[in-house]
Every structure is written in C-alpha cells, then in structure tokens.
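As a starting point, one isolated chain is supplied in structure tokens, in the form predicted alone.
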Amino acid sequence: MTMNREELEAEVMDLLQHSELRMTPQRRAIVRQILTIPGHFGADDLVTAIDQTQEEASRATIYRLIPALVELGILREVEHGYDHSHYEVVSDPAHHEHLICQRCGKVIEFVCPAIEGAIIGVCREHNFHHHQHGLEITGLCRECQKEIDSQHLSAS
C-alpha cells in the first residue's frame, strides 16, 4: 500500500530523528522538497528545486544528506555509471526495474513478474537469501531513436 505524502513525511522525519543525523531546518526543507518531486531526480535537480522555494539549504548539505537518506532506506539510487546518479523515494514496496535512455537520460519504470520470478528461482537454486536487487537496462528511448533515424535519413 502506498503512503500519502503526509504519512511518508512523518515516517521519514521519524527515521531521521532516530538516526545519528541532527534534524536541522535545512535538512527538514530538503526532505520536504524531496517528497514533492515526482519520480526520479538528481542532486542538481534538488538544488534547483530548493533554490525556487523560500527555504534555505546549501548545495553541500544537499550533497551530504542524499547518501545518508539512501543508507537509511528513504531514497533508492536508480542510475549508476554515468556522470551523476538519480534517486527515487522508497514509498511503495512494489518493486520495479528501470530502462534508461543513454541519450536524453529519460528513466522508464516497469514491472516484470517473469524477471522477479527468475531472480527468486536463481536465489532458491543457489540457496541464497537476497535482500534487494535492481535491474537497469540502458539504450535509447523511442523519441531518441526517432531523432537519430530522422537525422540519418536527412543526411542520406
């Protein structure tokens, strides 16, 4: 069951209160802003979003807080191996995978019971108890494929 924004904010603040992180007005502002961002975001997206509010939070505080939120299980890192990572709020226990466009950076979430079943099967076969997994498939989204195809046609 997905929590509404207020329930999620209360749970996140409670987790932070019981962690080693001191709750400062900057950290509260960052968490509130994170919970308003739909979908995936990068640290720079968060900096921009905070800059557009009346709240004060430094770039350094944002960059230090994100890994702590990942470690606490509040955020999930969803993109690795590029010049920056993207994150999402862990608010719904339903697991999903990601398609990532290498050209425009678009992230498409999908659910595939066959993949989930295969992972469970592999873990059983090897008597392995897994805690989490993530699948990221990189390539080109439909829009970027169309752009590239039209560029090749016009160049011919």
Second form
Protein chains: 2
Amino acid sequence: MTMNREELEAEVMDLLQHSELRMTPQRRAIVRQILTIPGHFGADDLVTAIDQTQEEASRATIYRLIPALVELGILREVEHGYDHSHYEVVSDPAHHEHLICQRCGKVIEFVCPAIEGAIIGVCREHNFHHHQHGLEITGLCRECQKEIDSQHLSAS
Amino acid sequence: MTMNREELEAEVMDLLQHSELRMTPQRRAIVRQILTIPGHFGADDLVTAIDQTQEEASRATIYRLIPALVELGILREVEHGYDHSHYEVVSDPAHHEHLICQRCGKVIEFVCPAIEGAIIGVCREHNFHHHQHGLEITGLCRECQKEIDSQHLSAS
DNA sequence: TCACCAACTGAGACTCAGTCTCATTTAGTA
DNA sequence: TACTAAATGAGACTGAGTCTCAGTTGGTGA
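Alternate state requested, the form predicted together with the DNA (shown: the form predicted alone):
Let us now look at the entire complex, which starts with that chain.
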C-alpha cells in the first residue's frame, strides 16, 4: 500500500465515499489537510492547520470526523505519552513502534518482528483477543545525548 | 523488593525524608492514600480518595507531589491509552507490560523478557538512550469475548 | 528554644482538549 | 425537485491539569 499523496488521497476519498459517511466539503478539506501533515498530529494541530487555510471546518466537525476515520482504518491512534491524543495516517499496514526523545520530542519509527511475535505469544497465553498495541520507548536520541555531553564538558 | 504495606510505607517515607523534599502532613497523607489504592490510579482518583478521608490535601498539592514521586522512583507513569495519566506504585522493580480490555477496562499485567530484550536491541541499533518504555496491548479479555459470543448466539 | 526563610500550602482563577446541544444547512435518494 | 436523515457551526460546557499569590510551616543554625 505504498503510494504517493494523490493516490493516497484518491484511496481515502474512495473509502469515505463507500462508507456510510456522507461526502461534504468540510470532510474533504479535513482529509486533504491530514494528508499534507507529515508524521503524527494531534486533533488540535488539525484545527489550527485548517484555520490557517481557506478551507473551512469547525472544531466540532474535526473532532467528530477523527474517530470515524480511525474506525475506517484511515487513521491510527498513537499514544504520544507526554501529550494528548495523536494520530497518524495508516498508509503502510506494517505496524511500527516508536522511540520518543524526551528532550526534543523527536519520534523515530521502527518495525520489530521479534516484538510482534512476542506480543502474539503473550496474547495467546492470556486468552486475550489482540486488537492493537502500542509500544513507546522514551529516552534520549543520539543528537540530544551529544548535546548534553558537550554541555557537561563545557560546564566543568 | 517484595514487601507488605507497612514496610512499603516505611520505605517510601524514608525515601521522601532523605530526598530534598520536606515532610508535611499533606505529603504523608497523600503517600498513605496512594499505598491503599490497589493497582493503577489517576491523579484525580487520588483527589477524590483524599476528599473522602479525614486527611487534608488540596488538589494543587496532590498534582504537585505526583511528579516528585515519579522523579523519586516511587511512582511510575502508566499510559492507560483511552484515558488521562495513570500511575502505579513501583513496589516491584521488574518492569511489566499491560493488556487492556477495551470493553470492561480490565488491566492484566505481564512480564516478558523477550520483549525487554528486543527493546534493548532496538535502542542499541538506533543509538537511543533508553529511559523507560510502555507497551499496551488493547483488545478483548477472555470474559468479554465469552459474553460477546453468547450475545451473538442469543440474538441469532 | 527561638528566629528565620525557603519550601510548601490552599483557594480559586485560568487554560486547554474534548464533548454536547441545538437551530440551521445540505448530501444523497426516490 | 422535494424530502429527510445526517452533517454542520457556534458556542456553552466539562474535566484534567496548571498557575498565582498570600499565608503557613518544617528544618536548620545560632
């Protein structure tokens, strides 16, 4: 399902069209806006982003559409840990996990088959019907480690 | 570090005493209250719990103490996924992960060395300084699966 | 034992994300 | 084209969490 923006937009609009949701200018605008945001975004980022364009969709409409898009599998909820709900576009069905830098907030995505396998095993063991999962590792990215080290050196 | 409530309370009070934090009646009350709550709790649960006791500590004081206790390693932040910040007492240093039932909200804790190992490997690979992590698997617990199945059967 | 002061406290105003209501508008259909 | 259920916007509301500030107090040094 790797595709460019236009193809993705067409795909998403098609999904919406064929769901029980009505196509409205607001919804089109929200979807278009979502697809221009690289990486993760919060619901309120979207409100701000749409405020800044000519497109119009109110806060309530945006908040109403997000769960519907999650339901349709267009968006995926990402637990950002230190912040409110965040979402990402499901353009690649391979599930990935996140490394989050506590200092600069950078999010590094990675895929780990070993972790996926272990999760399946745990769920089987507990008779748990696995729906989705999120692994977030917080700490310091390479760049922030370097910066902190150099600050310590210059301070001493 | 497995111990009973009294020992744990003594240990925590000792930690507080030897930190740069002052011992106040409010802080003692908050810590005592935290130790009576089994499992996870939200900051606001604590506010409510303390409201219901003779002990007194204001909302602001409680919210101020929580990060300090996390900093001291007495509490650990747990991402509950569908809700606001939740915490748990670090009485057992072995890190555990969570299975969360989307239907009844039950949280099942588990320890998985395979996952821990994979995380260490990923961090090394990305030159990421691992501080902490949280894995949350959402889905349906055994009981809820059974209930849903029986509802389906009786409906058809 | 006392005096001092930095740390702590409570009350309540504030902020911000998210939800709800309700009158109005509109997409899709028949 | 007319109808109606779904969608919309404005803005009030809710609830978690933060901030401010005047008053209080724990712990230390004399």
